[in-house]
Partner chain sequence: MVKEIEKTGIPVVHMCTIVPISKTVGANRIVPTVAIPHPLGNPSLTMAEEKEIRRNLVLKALEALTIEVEGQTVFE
Amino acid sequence: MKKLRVVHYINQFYAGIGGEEKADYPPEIREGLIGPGQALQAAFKEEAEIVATVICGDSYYNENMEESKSQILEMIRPYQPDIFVAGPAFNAGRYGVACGDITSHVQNELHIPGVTGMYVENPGVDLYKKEVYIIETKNSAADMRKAAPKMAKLVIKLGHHQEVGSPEEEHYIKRGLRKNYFADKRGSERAVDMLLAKLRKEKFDTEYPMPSFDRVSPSPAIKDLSQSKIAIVTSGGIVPKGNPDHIESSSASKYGTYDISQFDDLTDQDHETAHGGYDPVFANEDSDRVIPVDVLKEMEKEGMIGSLHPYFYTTTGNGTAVANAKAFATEIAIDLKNHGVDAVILTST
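Requested chain, on its own and in the form predicted alone:
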């Protein structure tokens, strides 16, 4: 069985070029493997070889998708790979979108199978799971050691045109596709078996899982804003200058609570954004563009609202896990209630 030729795609961070300040790095291709390619190559053993690595900045790709796609496809062609691998992106949103998008184009336009890897909450999952195989990973690069062998196993199967098993067998995220197969029991028997197992509170696997939606009932409308205390909560990452609590630019593990009682207007001298998922220039020039402190202070003076809560609550929504976001929300909501806040203005980017 021949050794498979693999081309690997990574972003500017994993290439060792830089972080957010280098996110506009244009596409380039280098011979051999770089960064996370070492873990993949070790998992391939002698069955596959990374012959080249494509590098592209996350912002560059997402802001220039058509141009990036065309450039990268032309870079890949001369290497004539048997298979293409992107990432893994874990929970990095723009990286995940780039991995999913370029993998789908490599499959559709170069007719080369591809594999990528992401955390289930990465926005790239919902966008591309029906088009490409996405190995499920944890939410950070700490999972690289476990993710690489899973990706390698599927890469080798696809590269040799072998039959791919179920999501449970191969560890890829369910694609929402159906496949006909012959079962030992007919459907009615299987349904009765599942019902009995459910009644006995035994474990069973449904053949048709239903989507689960987190529904939140809206609160009654505010009857009189002029008597109401309003607070600001944001996922736009606005923080005091210098980001004193070191809130992460992506995949936030914390939020901050900051005093705005002495500010009628936020300026570039006192506030900025820590968010890594959008161009920060305009938010850094005037953070009121993300949290409208200036307007709310004017409304307070004019009696249009009763008062503005003297603290605002902030984190970055960029790639932040839903579990973390829910935990933040629970703590913030308790604090808001304790301070008699009647309504919240929730801003994003």
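Please could you give me the other form, the form predicted together with the partner chain, since above is the form predicted alone?
Only a single chain is listed, so you will not see partners or other molecules.
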């Protein structure tokens, strides 16, 4: 079989260009493999070759999706790859969105199949799992050694237009597709078997899992701003200078509640960000860029809003487990209720 031509997509961090301070790095393409491409290439053995690597900063991609995508597609085109691979992004949110988005566009516009890899809680999973094969990885790059062979196997199959097996066989995240097959027993028998298993409290697998719609209906609007108490919540990690409660820069295990009643304007003297998932320079210079305390205080004085709740609630939203974020917000919501807060402005970076 011919050796497949692969183009690989990675972010600025994995390309060795820099961390968050370089997250606005615009797209470029380089010949050959870089960084995580080595592990993939090793797993491809002689069957495929990474001919070029696209690099793009995570913030750049997410802030300029349309433009990034068009530029990258034009960069990839001349290399005429048989298959495209992105990431894996593990639990990096913006990287996951970029990997999912570019893979879907490569498939739809260049008609080249693609594979990416992510941790199941990466926001890129829900956005792109229907369109893209996403190999399930753990939440950190330490899993690369295990992820690379799984990705490589699927890359080679798709590159040769071979039939792809079930999510369980190929280790990709379920895409919500149903596939017809001939069963040994007819439906009525299977249904009775399942019912009997259920009655005996034995394990059984439904043939039609219900999708889980984890949606909350919108709360009613507030009637009169000038009578309303507004609170600020953020996942942007703003904390009093020195981060007194040591909120982690990623994968937060806690949130903070801080008094802002004495501040009309946040400055570099008193507040900063603890968030390790974006370039902190701008938030450290002026934390109002993440939580708009200065303008809300003005609006409170002008009588436009009834009042600003004297405390804000904060955590760092990068890599934070959904279960943790949920638990924080449950407690925050109780506190908001107890303080008679009418509405919340939640800011994210």
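Residue numbers count along the first chain shown, from 1. Think of the rigid core as the biggest set of C-alphas that the two forms share within 1.5 Å after superposition. From a predicted model like this one, the values you see are computed outputs, not experimental measurements.
The Cα shift for residue 148 between these two forms, taken after rigid core superposition, is smaller than 2 angstroms. Shown in the overlay between these two forms, fitted on the rigid core, is a CA shift at residue 17 smaller than 2 Å.
Core-aligned CA deviation for residue 45 between these two forms: less than 2 Å.
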